[in-house]
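Shown next as structure tokens: one chain only, the form predicted alone.
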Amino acid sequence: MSADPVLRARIRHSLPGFALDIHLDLGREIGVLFGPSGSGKTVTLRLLAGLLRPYEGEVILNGMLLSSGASGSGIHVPPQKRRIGFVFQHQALFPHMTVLENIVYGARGQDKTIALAEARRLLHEFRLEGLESRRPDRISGGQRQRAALARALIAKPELLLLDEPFSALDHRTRLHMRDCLAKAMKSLGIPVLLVTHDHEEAVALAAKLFIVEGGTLRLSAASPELSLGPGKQRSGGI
């Protein structure tokens, strides 16, 4: 699979008491974003998704300028108009919808019959069969996370952002979800940027590793076979 940059981000952003300065190039591959708590990992995902606008710099996906800072062209494509899937750490499923309705919602704008068939395929793939009619508060945290990932994938995004996507899963299910993600990525042929604190997970999934400290990219490597150090294996933060 080509590793030519599909996503290019040169972004600077400021929050009270915190400054972010990140340069990312990612091809049609899985990138893993590492860093200690408060290093700026989640802020980076939110900037790429369009939930925040960078103070300076730009975000380019498949040659299209999605965001530029105040000093640039003034372009900021809103999140709903970006073909970017975002799986939050806490799933963000709609509580009033069933599992099936949540997944199908991700396919809005697609043919309804095709979308329903794809939703049922994803239900089988992510071991959610039998839960179609349940609402999020009636399933486990791991099941909610799988439903959230299925909803993101059914939209056929051009970029997939994952914030600690497997944190609520037991080890066996986590291994299964890694395989599902790897298969889906190969099928879709899109860049995936994943935040995780799990070194084994990074080694298993990453084609490219980004280490962030204090809001700055300290290391970008094509191989995750690195000693991250105990301080860099903590998760969470800004």
Second form
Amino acid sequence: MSADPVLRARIRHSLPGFALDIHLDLGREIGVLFGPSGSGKTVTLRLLAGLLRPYEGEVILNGMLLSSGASGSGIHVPPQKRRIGFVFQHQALFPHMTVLENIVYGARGQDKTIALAEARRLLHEFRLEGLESRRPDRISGGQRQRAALARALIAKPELLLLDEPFSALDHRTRLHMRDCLAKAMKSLGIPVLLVTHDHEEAVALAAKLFIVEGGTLRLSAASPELSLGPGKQRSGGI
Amino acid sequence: MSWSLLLSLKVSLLATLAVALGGLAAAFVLAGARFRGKHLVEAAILLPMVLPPTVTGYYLVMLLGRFGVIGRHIYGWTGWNIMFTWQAAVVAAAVVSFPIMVTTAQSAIEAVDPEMIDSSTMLGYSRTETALRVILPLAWRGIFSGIALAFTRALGEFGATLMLAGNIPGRTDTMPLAIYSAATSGDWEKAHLLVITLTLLSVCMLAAARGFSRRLL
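Please give the corresponding structure for the form predicted in complex with the partner chain, as opposed to the form predicted alone shown earlier.
Shown next: the complete complex, the earlier chain at its head.
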């Protein structure tokens, strides 16, 4: 990993019955937040995205301070100004728009012709050609996730957050989606933080692994195999 | 009969127009906001739904009458007072139908998946842009249902209208007031006709409201 992380986060946050304490550094690589359900993974993503305001700590992306200080004071760049892509667990494609309209929606403020050309390139890259004019309820779960990913990428984010993006997909589609993501990441060169509670997925994708349990980051490792060895292959056993 | 029908339609349409705009804005604010005293604000908006219309009308007289809190200033500046005019019937109809519009539209807005809103936000869109491009297109059936219900309520408004606009034949006698006058003066033929017309109109509007809200589910 490079000396200076692109994303640097030191966050303390408390929710009812829950305290979160996360220290996280990530370069231009895929980081995986791994842990059991309810351990604070999604909250961590929402704090990084600015959808939640941390009680304490700071978030720095590409040298720019996005959050700092205690809640109610300090800096809090609003989420719409952070240039952070976020793919939600349930895709969140807009049902009143076609696949193409959904993707182009991500190109806010860009030249329309260029945005349309980029959308078509992404449609090709994510094997969505021929589905442009379909509504999200007329395509498969895997196609919806690929469209959601394309919509996040067309916005040219500086950080991509993925909240269990493949959890609702069957095994074969998941494998294909992982390939898609890995390929896209090679050309993007931005940090990607993916949340999962699936061990196999964590090992397959992570260049850097963060294990979260009970709101605390227990372990971060550059080599996922070291931290998730035999006998520790289920998040519940960590 | 045709005079009362036309007056009722004019009053209800204008009241519904005002309520649709104001109610939608209020619904957006209430659906997205968390602030201290929100329940009190919501209760105040709902009040005309549970108060006897005569009480709502009484408050309106206290507010807009010639010696009312606002009315006296309007009278001082213009020499005009709203009481016993058809405009007063519009105000009365708008006030009693406002809570229906707000609650229905607010429910429709709150039913939009928060992840849709967050997705739009994360793609760089402001709250207003997200409201126009994501929330409105997804909540429009509920909003239209609210508009149809508000129109139906405005059409049937009686008590508050009587207090503020009076029951002046050829001037402020909307259909419900004309029905009352016809029935009390023994003109049953006219009363029957007005009652049937009002019932049919209301059934149509309620059916439209139900149609919109069912497709919402």
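Take the two forms, find the largest set of C-alpha atoms that superpose within 1.5 Å, and that set is the rigid core. Positions refer to the first chain, counted from 1. Being a predicted model, the structure only gives us computed values, none of them experimental.
- A displacement of less than 2 angstroms separates the C-alpha positions of Leu52 between the two forms, with the rigid core held in common.
- Comparison between the two forms places the CA of Arg178 2.4 angstrom away from its other position, after core fitting.
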